[in-house]
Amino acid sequence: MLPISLPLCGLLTDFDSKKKRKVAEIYQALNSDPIDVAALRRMAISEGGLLTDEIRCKVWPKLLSVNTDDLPPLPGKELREDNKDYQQVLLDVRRSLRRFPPGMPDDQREGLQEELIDIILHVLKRNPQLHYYQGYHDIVVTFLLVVGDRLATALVEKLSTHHLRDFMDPTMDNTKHILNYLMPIIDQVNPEVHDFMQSAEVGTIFALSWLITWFGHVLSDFRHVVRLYDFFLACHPLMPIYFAAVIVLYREQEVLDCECDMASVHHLLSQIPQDLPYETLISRAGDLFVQFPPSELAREAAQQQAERTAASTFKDFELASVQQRPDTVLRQRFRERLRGEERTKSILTKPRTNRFVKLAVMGLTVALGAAALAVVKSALEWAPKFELQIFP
């Protein structure tokens, strides 16, 4: 066996000793009275998140606002009698044997998967007006491999009420809605990418299975998965299409070598990587959401009743939670980071310039890091005022 070099041996070290601090710190806060959970949101952000499945089980439902003192029994097997949404429920639950880890006994996988049912069916029971859709399984079953039934029960309940509200109702009108925010965000930051998809007519449609899944049904690294779930549950609930806009822009080349036709187009984005940079993305996707937080970007966006979004919930979600303050928290990171970066002021709130210099701001996540992450609270203004066509 070749010993190991000095220099690697001591990147390993410095390693080992940010992650059990990290690990110090997110116990810290979980110990303190009361919690800090505004601490429990920035360990989720920054680079690696919550490290472990041990640490998210304690950390997911703080940041859920779930009171882990007063779950709800488990589902019984009744609620299969005469549920509407049973037979599709169990068609894609059926198809979903790469979501569980390989390796993993077939009785093992086969009991995970009839408490998966009976999670979904318990949830859409309690809650009449959420409509089930192809995909939303992808989601359950990533808390119920991470946190167990019972607590994945409770967290799924409260999530599907607020951040995956829009995805649940009876039309995709919502849906649609939420992924014309991706287009203008391309077109922010590249506007070469977004002129070139725009004359490919290659639509949205690419991205939806990225977003109504949290990247669940795309993504064949589980660890990747619940690292962008630690990023997405800290943030505001429209962070996912920031990330798929990065995922687009991390790929401008391809894009642009692409023939300039929908089918073209759309197979090359449709095709997601495997080894992409999450970190840097992650970054990448929250410094895009302060630069050009939806408020902005909503005369570009298709009409919609600002009652009926998520989005336009999350305020009110955020105030009932304890010390759940994303905005708050976040803003006060970022505007600590820019004091030494005043030098990029005019590059950060210039609306458009030419996408060499747009690419130089992405690369400023390097000094800026997670903390670019301020959920800033005219981002929470979700109340579009112009009737734009759905899709292009």
Contents of the next structure:
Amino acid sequence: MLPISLPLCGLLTDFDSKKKRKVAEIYQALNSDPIDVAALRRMAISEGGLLTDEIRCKVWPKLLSVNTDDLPPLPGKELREDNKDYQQVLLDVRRSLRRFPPGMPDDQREGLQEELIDIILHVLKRNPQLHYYQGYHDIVVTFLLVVGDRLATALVEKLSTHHLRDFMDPTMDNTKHILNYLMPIIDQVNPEVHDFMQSAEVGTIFALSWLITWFGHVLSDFRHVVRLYDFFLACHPLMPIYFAAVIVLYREQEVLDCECDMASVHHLLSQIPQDLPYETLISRAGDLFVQFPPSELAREAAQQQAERTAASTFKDFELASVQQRPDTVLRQRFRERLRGEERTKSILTKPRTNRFVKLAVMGLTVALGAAALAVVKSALEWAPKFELQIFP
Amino acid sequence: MSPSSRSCPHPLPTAGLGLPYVQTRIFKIIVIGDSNVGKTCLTFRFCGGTFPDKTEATIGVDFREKTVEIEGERIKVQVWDTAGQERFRKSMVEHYYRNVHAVVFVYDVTKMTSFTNLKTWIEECNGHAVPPLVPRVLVGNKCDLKDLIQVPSSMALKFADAHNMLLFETSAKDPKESQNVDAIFMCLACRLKAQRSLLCRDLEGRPGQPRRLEPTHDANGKNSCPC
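Now show the form predicted together with the partner chain, given that the preceding structure was the form predicted on its own.
Whole complex next, starting from this chain.
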């Protein structure tokens, strides 16, 4: 057997020590009084995310402001009677074999599938304004597998009334509206790719399952899925659409080499590569969000229309946290597409100062209520002075 | 299949003008129907040849294609597989009805509601301004589940007749029926090819008679036209 070469050995040690350091920082944030949610958000965003499912069980509830001491009781079996979505949920869950770890014994998987059905029906029953969509089960299964049924029910309920709220309207009009945001983001970074896709009339449906399942439907490696969930839970509800844009941009050469017609481009883009460099893409999505937050795009649109004064980034998040519906932000801010000379082409080369702090602060406002807003305001005060304590 | 009754809803610019084709022609087919009737399996079976053992709910629209050869011409058949849940139809699938050359309606022979809902699917299709002359076929899937059949062939045939569709009863799962799955798409491709080469000169033609293809287990060459 060959001995491990010294540089590799050094790398491993380096990686281990980074990881250890991060774990320690996460527990420090969890144990501080009050809990340092801003730090937890930064940890969830920065390299490696929350690292283990054990940590996720502790941190995900904090990111969603869910009180784990006061979980609602699990529902009884009467749930399955007279629920309008029951049949559809049943069909989708029974077919969702691929979402469970390969090699899991059938009876264990079947037990989890039953739990999955119950969680979904429970949340729907308690929130009659929410409507089930195919793909919702892909999100819920991720929570079930990481935190178990009891906690998953509470987390998913909070998520459904906030981050996923627009997808759960009676129609998918708001979802479509959020998807419409994809092309302008692409346009900001690479107008050539944008124009090519427009000429192909590819539309945005290739990214629909990405958006409404937080990529749970399309990624086969569960580790990648949970890493993305760390990121999305710590960020603004619109982050998944930025991440979708980043994936398209990462494949820009493939797109441009593709035949310029709807079928070819749709086919190419809907086949998501499984070996994406997730950490790099997460950083890029974060950069894009910081540089082109909804308000940044909207500001110029607003100037053109002379109907709005300059809006701060923070305003968007205030709005989002008050209304808790990403689409509302878009509707109000994103009136007109940004075009031409104002484009910034050097986005990805700009300095990344305080990126994670900004993202974490932005994500904070997704947390709820007046108390959360107070936290955000104080977070904004200290943010510029804060030294990044993340992996180099 | 008799080509005399067909119209040409989307003539290609050079079709029938005596100019030689250099490009592979493309036929775009959309597959619709209730959730879990087997749309994805059917399209997989046609495009990939095998029955996928783990298909999941389709979210939005999936795309598959296969190049077939009919009477010496290579034709690319593009199949757009759609989500069955109602909410996806309304605002999401619209884009994919544009310029379709044929529509495949699928129901599950073991589930009566998937058959009775076909009315809604036909309305949906009409609502998306698919010209009435675009060929439509009706596919009753899951024929292998013989003990569970709820939709009798006679009922389906009557419905297909009333709506001027061809009827196929098939099973995407049963490998012995795979010929029949091929036949659905090949039949449409033949029909479309016939239309094109006729240059729409027969717009006033008599509508085609619905027919039911009995499962055929003899191995016909894939290049032959099944109709």
